[in-house]
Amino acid sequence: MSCVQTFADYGFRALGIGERALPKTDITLCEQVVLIGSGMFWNIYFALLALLLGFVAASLVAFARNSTRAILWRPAAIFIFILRGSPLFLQFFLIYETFVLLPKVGFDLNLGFVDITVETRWLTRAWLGALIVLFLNTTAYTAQIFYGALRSVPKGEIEAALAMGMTPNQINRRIIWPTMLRLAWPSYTNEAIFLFHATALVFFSSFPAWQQKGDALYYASYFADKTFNPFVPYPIIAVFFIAFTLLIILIFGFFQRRLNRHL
C-alpha cells in the first residue's frame, strides 16, 4: 500500500472518516505517521477551544481578582487557588466521577412553564468532558497571569487618563487592558504550550474517546503495543508536539509584535 493510499484510508480515521480496521500486521512508517498525525485533530481540537474559551473566562476571572471587592475577588482568589494547587490528572479524574454521578439519562429541568429533560452522558465523553477540565486549568493559570499584569500597570497611566476626563470604561478599555495583555503575552504563551501538551494527558484520564476517535497517543501507544517497538511511534509524536510547538511560537509571536507595535 503507498503512502498517498495510506492518507485516503486513515488521514482522518480520527474524526470517524475512513477505514474503521486498524493495521494489525506488516505495519509500516507512513501508517504510523498518517495515523499518529490524524490524532493531532484531537489535540489541536481540545488546545484550540480551551485557550480561546479560557481567555475571555481568565480576563474576567482576573479583573474580579483585581477587584477591592470582597464578593468579587474572594471567590476568583479561591477558584485559582484550588485549580493552580491540585494536580492536573487528578482533576481529570474527580471531575470525571462527578460526571458521571449525574443521572445518566438526564434530570428534569422546571422552568415553570415548562419540564425539560436534560442529557448528561455526554459529559462523560472526553470531548467535552476533558475539554471542560482543560478549560477551567487553563483558566485558572492565565487568570493568575493576567492578575499579575494588571498589577504591574503603570499608575501614572491611569492617573494620566483619569485627568484627560476618561470614564472608568474607557481606561479599562484602552490603557488597562492592552497594557496587561502587553506584560502578560510572553508568559501566557507558555501557559498555551503547556496546555497543548497537557492535552496527551486526556488518554490517561478516565475520559473514554466516543467511537474510538482518539487522539495522537491513543494511536501511539497502539502502534507500541502492536509492534513492540516504542521508539518509533513516540518519537514521531514527540516530532509531532515540537512542529505544533513551534507553530505557537510563531502565532503568539505575530500578536506580541501586533500589542508593541508603537514601541
The other form holds:
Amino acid sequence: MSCVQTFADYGFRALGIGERALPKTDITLCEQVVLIGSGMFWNIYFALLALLLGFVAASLVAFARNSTRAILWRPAAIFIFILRGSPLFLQFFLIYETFVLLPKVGFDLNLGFVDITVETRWLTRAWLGALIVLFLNTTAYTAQIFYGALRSVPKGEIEAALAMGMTPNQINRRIIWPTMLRLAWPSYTNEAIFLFHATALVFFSSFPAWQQKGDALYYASYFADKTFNPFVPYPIIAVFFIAFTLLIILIFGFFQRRLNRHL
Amino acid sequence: MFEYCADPKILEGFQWWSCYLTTVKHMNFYTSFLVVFALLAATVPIILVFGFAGAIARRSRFAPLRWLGWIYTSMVRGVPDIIFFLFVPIAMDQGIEYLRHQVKCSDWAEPIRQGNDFVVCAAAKMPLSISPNWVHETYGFFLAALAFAIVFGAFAANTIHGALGAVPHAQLETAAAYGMSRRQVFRRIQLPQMWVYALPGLSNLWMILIKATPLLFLLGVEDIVYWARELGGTKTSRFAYPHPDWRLGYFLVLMVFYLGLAWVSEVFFERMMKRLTQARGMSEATQ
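Okay, that's the form predicted on its own, but what's the structure of the form predicted together with the partner chain?
What follows is the entire complex, opening with the chain shown before.
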C-alpha cells in the first residue's frame, strides 16, 4: 500500500473519516506518521479553544482578583488556588467522574432557526468534557499571570490617565488592560505551550476515545503497544509537538511585537 | 482490624465506617501516600545533579558539550513531559535488556526484533523472570523515577543556568582580580550566590513536580490514584463492604491532599525567600 493511499485512509482518522480499522500487523512508518499526525487535530482543537476562551475568562478573573471588594477577590483567589494547587491529571479524573454521575437528560435549546438538544451525555465525551477541564485549568494559571502583571502596572500611567479625565472604565480598557498584556505576554507564551502539552493527557487520563478517535498520544501509545518498539512512534510525536511548539512561539512573538510596537 | 469487624454485614453507622476504612486494601491506600513522598525524595537529588550537569554543560567552553547541554535543556520545552514518562522507562528497559543480551547470550542466532516482538534470552531479562514480585515493582518504580529525573533535571538546568548568569559580574571579576582561578571563582563566589536567584525558579519547579506525581499511575506504579480507583469503584453485594461508585469521594480526598501539599510548600518557600533576601540585604523587588 502506497503512502498516498495510507494518507487517504488515515489522514482524518481522528475525526472518524476514512478507514475504520486501525492497522494491526505489518505497521509501516508511513502509517505511524499519518495516524499520529491526524491525532494532532485534537491537540490543536483543545489547545486553541481552551486558550481563546481561557484568555477572556482569565482577564475577568484577574480583574476580580485585583479588586478591593472581598466579594470579588475572595472567590477569584479560591478558584485560582484550587486549580493551580492540584494536579491537572486529578482534575480530569474528578470532573469526568462528576459528569458521569450527572443524570442523563437533554435540554431543548432554541437558537431561532434550529432546535438542538443539548445533552448532559456530551459532558462525558472528550470534545466537551475535557475542553471544560482544560479551559478551567488555563483560566486559573493565566489569571494568576495576569494578576501579577496587573499589580505591576505603573501607578504613574493610571494617575496620568485620571488627570486626562478618563473614566475608570476607560482607564481599565485603554491603559491597564493593554499594559497588563504587555507585561504578562512572555509568561503567557509559556502558559500557552504548557497548555498545548497538557492536551496530550486528555485521552490518557479518563476520557475514553470514542470509536478509537483519539489524539496524537493515543495513537503513538497504540503503536508502541502493538509494535513493542517505542523508538519509532514517540520520536514521531515528539517531532510533531516540537513543530507546533515552535509555531506557538512564532505566533506569540508576532503579538508581542504588535503589543510593543510603540516602544 | 477491630474484633467486631468479623461479620461486616451486620455492622452499621460508625462501626461500619471504622471497619471499612481499616481494611487491608485501605491500609495499602494509606501507605501508597508514602510512594508519592518516596518518589519526591528519590528524584529531587537526581534532579539537582542532572540540573547542575546540564547547566554546566551549557556554560562549557567545549562547543559539542555546550550543544549537548542546549539540546537537553531545550527538549523539555518542545515535547510534553508525559511523552518522556512513557518513552524513557520502556526505552531504558529495552536498552538494558539489549546490552545484557549482547553480553550474556552472544551465541544467540535469532534477531532480537521479530516482527512486533522484542525477544531476548531468558538470562538477559531484567529483572529475571524468577525474581520475586517486589523486585519487579521496585525496578518499575526506579525506571519511573529516572524518567521524572530526566525531565525535571532539564527544567532545573534551565533555572540554574539562568541563575548562574544572574550573579553580578563585578563580583566574579573582583574575585579573578584577587587571583582566584576559574574553578575557585565558580566554587567560592558564583555557586553560593546563585541560590538566591535560582530559588524562585526551583520552588516553581517543585510545585510542578508535586503536581506531576499522580502520573506515576500511568507508568503502572500502584500509587494513590491506583488505589483510589480500585477502592472507589462500585462494589456489589458479593463484596464484604458493598457500596455504589465512590470514586468521586476518593478523588476529592486526593485533591485535598495535593492542595495541602501545595499550600505547605508555598508557605515554606515564602519563608525561605524572606530569609535569603534578608541575609543578603536584598530587597524583594530586585528578584
